[in-house]
Structure formats: C-alpha cells, structure tokens
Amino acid sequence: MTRIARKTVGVLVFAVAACAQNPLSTPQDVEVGRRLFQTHCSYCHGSSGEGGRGPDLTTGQYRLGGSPEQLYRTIRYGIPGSEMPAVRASDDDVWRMAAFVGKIGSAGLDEKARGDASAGKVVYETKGKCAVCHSIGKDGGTLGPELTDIGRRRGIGYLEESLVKPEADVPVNSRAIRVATRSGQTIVGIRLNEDDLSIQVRDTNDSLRSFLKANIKEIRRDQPSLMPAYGSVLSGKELADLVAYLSSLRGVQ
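If we look at the form predicted alone, what structure does this chain have alone?
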C-alpha cells in the first residue's frame, strides 16, 4: 500500500470514528436501508434480519458491536475469517443499511402497549399456555423462540400479528416439519439438523428425535408454524394484555 493510500484510509477511519451518531438515520433513510438490505444482506440474514445462513440481527447483539460506528464498520469492511464480506455500496448506503440494522435490533424500545402487562403475564401463564413452548430466562420450553428480550427486539404490531397470524413470519429455526415413517409413525416438530442420510427433530413433547431417511416415507413442510392462532382463543382485552406483557420483556438492561 502506498503512503497516499495509507493516509486516505486513515482519514476515512478517523471520519467514521468521529461520527458518534449515524448521519443518515431518518425514517426515509431507514426505509432505503431496508431495501438495500434486501439486495445485499437478506440471502444470509433473512428478509427481516431474522437469521438463516447468517446470524439473527434482531437480537441487538453483534459480534463487533452495535453502535452506529461499529455497524457501519462491520457492513463496510465485513468480518475477517467469516463468511461476512465487505459490502459493495456507497458510504451513504452503508450508513443507511446500518440504520436499518440498528432499527430492527431495538424495534420495540420506543413503543408503549395499550394493555395491562400484569394481566398479560397471567394470560401468558394460564390461558395462553405459552411457557410450554417458549422460555423467559431459564423457565419454559425450547420448541419456540426464546422471549426473554422480545419486547426490545420486536414492535407492538409484530407481537400482535405473531399471536393472531403466527404463520406470517416464522424464523428459519422455528419452522415446523412433519415426518411420516415407513413403520406408520407421524412426528411433528421443529427441524434441528438434516443431511442426505438423516434428519433430527425436536418434537412437540420437547424431545429430540433422529431418523434415517431410508426409514422415512414422507417429510412435509407445508405448515410452517406450530403455534396456534390466538385471535379466536383470546378476547380483545386478553390479547392486548398479552401483547403488553411481551412488550415489557426487555432482558437485562
């Protein structure tokens, strides 16, 4: 690298480090960042940042940090030693993508639910029976996504939709599968691992099951969510209270 090139890079790094806030973070910039994310990032991280081949970006926890500067650097230069490449985009567009990632990592922080969180906790524990599949901290099941900090990661609208229409957005690692064996068994659960010879499933009893594909008659993936739709199960008040409770779950602050 020439002296001029080193000096140019040094100026760029200084300029980024000196920018404590994202200079392109208006709602309009975030929307542009969302569209750019679909082009550059969704193949690995999912259309909503929910993860897939790459990690879930909605958790607000990032390998190289979650400040505007750190998100910019990660997107701009990639992560050496990983599959994360440097993004080929203008500096302004990288800032916009960083704004979008920052937004999805803290989607629920600025929202206030209209229901009663205390009453919602009772719904969660009794009528909803949510702890059978979901965990908060160390308590609950593992079949569904962990909810310890779901209120920080997801907005009010998303939480309500996930209860009323759970199939609308199912994380890759929570999609349902139905395995029919040649011996007549039918097992429903979540796919954990799969290769050419075998498949591993966590069934609805939260038990780990492994099957050789030679012994499987059919594998179906046409019902993506195991979660019931609560719109017809809960009253309007119960639904609002449950959303308020979920929104109150912000993890360790």
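The form predicted together with heme C, contrasted with the form predicted alone above:
Left out here are the partners and the other molecules; the chain alone remains.
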C-alpha cells in the first residue's frame, strides 16, 4: 500500500515538475534564498554552501539531480536515510532556496572567457591529450572527472587553476592513491571504494581493480594529483583558448 501510494505521489510531482522552471528565481529571490539558506542550511552546508556536515553544494554535481525541480524536491522533502532533513519553510521559500543552490552550483554560467573556444577545442583534442583521461558526452577516458558541463559548474579562475596547478583543489573522489601488494605489485589510481576488508581502484590504465587488504602491504594516500600540470606544456594563448573551450561546455540541457 505505502509503496504504491509513494509511487503515485512521485509520478504526480514529476508531471508537474517536468515543465516547470523555478518560478522564483529573480535576483531578489536568490538573495532571499541566500538569507534563508543562512538560517536553515548553513550549519550543515557552510555559509556559502561550501560544505561541512553536509556536502559541498557548489560543485554543481548532485547525486539527486540539479534541475530546479530536483533541487526543490531534495530541499522540500529532505533525503531519506541521511542527515538531510525536510526544511520547515513555505513552498515559495523552498523555491527561493533552490534558486540560491542552483546559483552557487553554476558558478561558470555568468562568466565569459577571453580565449578562442574553437582553438581551445583543438588543443584539447591534440596537444593536450585531455580525452585520454576525460570525457565530454560519451567520448573519452574515465580517470578524471567528466567535463560535459564543466563550464557551468566551474568559473574561469577555477578552470585556469585546474590546468596550471591541479593539486590546488582535488575532489575527494578523484584523489590518487598508490597500493603496494604483498606480491610486489604497485598500482597507482583513483580510489573508488573502500572498507576494512578491501579497496577498489581505477588504475592509470583505466582498469577496474580490487584488492583484499589482507594482500596489501601499504596504501599511500599522499600522492600528487593524476591530472598533469600544463603550465609548462602549453603556451599562454593555448591555455587561454583551452579555458574558453572548457567554459563553453555547459552540458546537454
């Protein structure tokens, strides 16, 4: 009974939401949303949504979806099975908070890069060899984060830094580790999962590997980022063009 009922509600919300933009997303709404966020959310997500007890909301990547309706639903109802509570506020105010969260998660949207995006695309595909590790849409490697909507999620400054000083900010789920097994193998890669019994890794050949801890001699977590620094590889113009190209990647919406 309960399951059926819940499904029906889900379908209804979806039907309403499918055609809905955020009805309250003017700059004034975003500002009210920011204030409401300070009251209801900052103690878990940080005063600017940068994370704390709850996750970082500025990355623009949401497990439960980042469309206005999906953000509305997450905030309105909370996330079952987690610390994330349903908020006590009017529906209008929930839309305003969703507008604020949408704003901080799309830092790149309001920015315009100086370089030449089409020249940057060439650098990406040739000299940079970026596709070895990154994918745009369906094409490319999986060692680094998907870049399909990187221009929406990240601002210009962040993108520049990613290319020149990648280690400045490495997302937790992209950190490099080095596993040394008892049988003498050494594997470098990205940690996908871990418990007290085993660890799962995507290695630098883009292969999925799993190791029982009983067979591991050492796990080093102090490894440099697997993203190469391009400051000395690419010219200033190439870097600027590449940033313009990345900034133009706004996702398939």
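Predicted model only: the values in this text are computed from it and were never measured. Positions refer to the first chain, counted from 1. If you superpose the two forms and keep the largest set of C-alpha atoms that fall within 1.5 Å, you have the rigid core.
- Once you line up the core between these two forms, the Cα of Q28 ends up 2 Å or more from where it was.
- In this overlay on the rigid core, R76 has a C-alpha that sits 2 Å or more away from its partner position between these two forms.
- With the core superposed, I219 shows a C-alpha displacement below 2 Å between these two forms.
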